[in-house]
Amino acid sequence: MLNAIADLSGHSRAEIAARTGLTKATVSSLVDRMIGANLVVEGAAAVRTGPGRRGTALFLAPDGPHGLGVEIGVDYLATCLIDLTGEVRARWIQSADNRVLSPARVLSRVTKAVRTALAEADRMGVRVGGMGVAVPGLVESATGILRVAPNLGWREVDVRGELRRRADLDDIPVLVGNEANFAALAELWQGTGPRDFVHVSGEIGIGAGIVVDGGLFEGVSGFGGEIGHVMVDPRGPECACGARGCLERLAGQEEIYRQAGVLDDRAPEELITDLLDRLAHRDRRSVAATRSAARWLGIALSGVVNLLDLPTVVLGGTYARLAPWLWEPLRDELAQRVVSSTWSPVEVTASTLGSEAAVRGAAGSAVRAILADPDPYVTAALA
């Protein structure tokens, strides 16, 4: 019922009944219960195309339970609050080189950020119904344990358990997942793009979220999508994972900055702004660095497309901001290497969410869990 109201926002009880196959009396009873649980609100009269009285429009409650998203990036921490409609109600981001800190110190900072978000939710008069945590590494689906995050130097970290204990989150469900997967889900949940694509997040590391027929493909254990550790040059530089020639060592954010001559100890936003300014002025070194990254990216992505027959590549993270300079060389590489490109050219687009995709996807996962199982809220309202 709640998902039907989400999909048919602004429609009446009668239209929801027609969509779900339930009787009007059942729909009316369930709607009343969900209004009492602050999951649904009534609006103006719904639009009606046929004869008869117009019913009251139904909407998800914007002040109902919210999802809290957290992203532990290599060089930043981000948090946000999202309401049931998917609207971002608050967001925070702080630069932090998490590579030089122990997991305990980083999680202490995350705990403070979570408490700030919880305090803001309390100030807004809304309840946090769940939390998603995006991390740059392999998260085991069955346990939620971060098995390894090469760019952070983390191994075997129970992020969920630690945050529950540190931030007193016993009554809030916590989901931990790979940042690239959450970014891909955020892109999917916008509802305006394709249902089959690979979303490539370009940060210090490179991750891929693979979506097939509207569903996330994680692999058997949840470790899929590690495109940053696909070997593209067997004689390339050593990677943090221990291998050589990994994609992220040749096309990652820091390598682009290094080749462009902008890499120093400035904040991440200052670095990308500097690079974009140089690209806008056609600085040869910056253009060459970006085109080189596009070539390596095309080599890795052509393998993904040849294997999985995906029609679309979505550039996310820093790549989304660099897209105008990546598109041509990346498309050329894909056209040359993808066997089916003559009959089915690969479309390359840029994410409109950019670097916010992962944290929004993490928060959105909490909202989706509420929509999938609203009964605890309804039961609590009736108690």
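Residue numbers count along the first chain shown, from 1. These figures come from a predicted structure and were not determined experimentally. For clarity, a rigid core is taken as the largest C-alpha set superposing within 1.5 Å between two forms. Compared with the form predicted together with a further copy of the same chain:
- Relative to the superposed rigid core, the position of the CA of residue 26 differs between these two forms by 2 Å or more.
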The other form holds:
There are 2 protein chains.
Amino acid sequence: MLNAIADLSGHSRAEIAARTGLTKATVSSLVDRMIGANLVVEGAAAVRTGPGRRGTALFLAPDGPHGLGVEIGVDYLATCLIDLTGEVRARWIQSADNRVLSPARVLSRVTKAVRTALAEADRMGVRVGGMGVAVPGLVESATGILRVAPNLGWREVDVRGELRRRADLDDIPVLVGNEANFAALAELWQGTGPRDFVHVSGEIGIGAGIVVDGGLFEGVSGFGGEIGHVMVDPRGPECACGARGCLERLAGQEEIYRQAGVLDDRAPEELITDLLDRLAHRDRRSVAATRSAARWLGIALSGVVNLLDLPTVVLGGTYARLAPWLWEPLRDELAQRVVSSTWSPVEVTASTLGSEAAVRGAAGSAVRAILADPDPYVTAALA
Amino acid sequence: MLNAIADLSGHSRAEIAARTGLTKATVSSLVDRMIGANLVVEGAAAVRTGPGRRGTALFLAPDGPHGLGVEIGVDYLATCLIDLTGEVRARWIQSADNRVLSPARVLSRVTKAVRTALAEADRMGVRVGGMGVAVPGLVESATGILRVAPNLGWREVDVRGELRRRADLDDIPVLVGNEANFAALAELWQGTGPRDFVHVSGEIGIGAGIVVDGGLFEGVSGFGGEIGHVMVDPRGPECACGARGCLERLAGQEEIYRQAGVLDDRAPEELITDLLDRLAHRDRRSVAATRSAARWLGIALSGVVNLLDLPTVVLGGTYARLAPWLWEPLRDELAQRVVSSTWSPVEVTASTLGSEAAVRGAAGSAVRAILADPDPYVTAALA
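What's the form predicted together with a further copy of the same chain like, now that we've got the form predicted alone?
Everything in the complex follows now, all chains and molecules, and the chain you saw is the first one.
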């Protein structure tokens, strides 16, 4: 029913009863409980859609429980707070080369960032109803354990357990997931795009989130979407995963920077700004480096589309910012290699969420979990 | 309810009522109608599972409507008749190099094969309730049109319309689908294997059928599973599809025969028998050719598993027969390239259906369509 309120935002109890098939009495009693728990608020009179008096309009409470999103990037930490309607209410981002630090050191920084966000929520007078943590690696869906994050050099880290313990999160549900999957969900929840797509985000690693018929496709154990380790050149360089010729070794952010001649120890934002500046000035090395990455990416994405027949590719992360220089070679590869492209051309779009997608998806997942099953939250809030 | 009878074969009306939640009176009236249409028969008394008298056991009628399966292979034509329980009751296969003939010539041969099967059904005293046609190309699910079959050199062929017209099939529903998808369904319906797998069949072309949670994953337009055109070597040879380095150019049956030195104009069965014989005698060229194909196949399948996190690979078609020589290099590539393989090892099995899988899947789809929605058939049968 909360989802009905989200979908029918601004409508009355009677309209929600009609839509959900519940009786008006049931809806009213549930709505009262949700108003009590500050999940729902009453607003101006609803638009009249039939005979009878106008009902009071219901809305998801903007000051209701917030979702706290955390992203442990390879070279940054990000956090954000979003409300029940999906609006970002606060955000933080810091550069941090997490590759050179131990998991314990990184997790203590994450803990500090979580405490900052919790304090801000307190200051705003809102409760944090759930937390989502995006990590650049394989997260087993059954256990929530991060099995491996090759670009961080982490193996077997119980991120949820560690953060619970370090940040005293006993009463807040914590979800841990792959950053590419969270980014794809954020893209889906924007609500303006397609319901079947592959979202590919290029950072240090390259990850894909596969969305089929409006739902995330994660595979049997949650390990799907590892496009970064799809092989594109059998004679290619060795990858952090141990195999040879993986896409991320040939089309990842660092390889683009290296080939363009901009790679050094500057912060990520400075590197990409430098590259974009050189591209704007048609610097030959930068253009060649970006086009080369686009071709490898196009080859791997052609494989994805040949296998899954997805009509849309969404470029995310750094790829979204490089999109104007990626389009042409990427589309050429797709047109040439996707056998169904004559009948079912592949659309390529760029995400507008940029590098914020994963942290927003993580926070959004926390909020959506409350909307999908509000009972635990309501029970705690009314206790 | 027919599916309940299929699942509960040998059980009584009362047991089926309990399972489906329908009343006994409803079940009895539906069962009578299905007995009238010869979809269901009564047999020996059911096993007693509770108090009260034993009910009469119900079974899917072995002499009920049969499914007619047709496969238009690149180098053979196959047909079969299967009954409602999935048993093959008759089968035919003929070599035919369909690449050198026009679509019209091939379809007239197919029509002859269909007439032979219909005559046999007549002789057996059974009706053909539906037909499934497996083709080695892209079939658009919305229209049933074969858009392209690169290895046949066909484009835009309305296989269903043509066969309806040529073989006077006005009253028989006809399904057209990709052979790799039908083969994967046949594998699934064997009922003994996993519910999440990729079935890869190596013939002249290479096709994959992706099964997720017991259902076929075909993609938005039905064009999924085109593993044959996944690129595995950017410097590889040109493919019939126009692109370079496609899996089927490097690991397809013809490339194995060519590298092994057995390729000539003999019939397909003679070629594979020759190759298997040489492999059994450890012929160096044949072993090297098969191992090379296995490595390329392993690279492409690693991509599939990295993207979809499927726990099982089923080798079908020619690959099933070559399986003993494919295992080792294939498993090596999967273990090395699948990033989740440490936590979720990929099982590789060989289909026992061999080259019959696609035609059985096509016939099975026709029969399953009747079980899923028997009304049209029952109405026609009782008219």
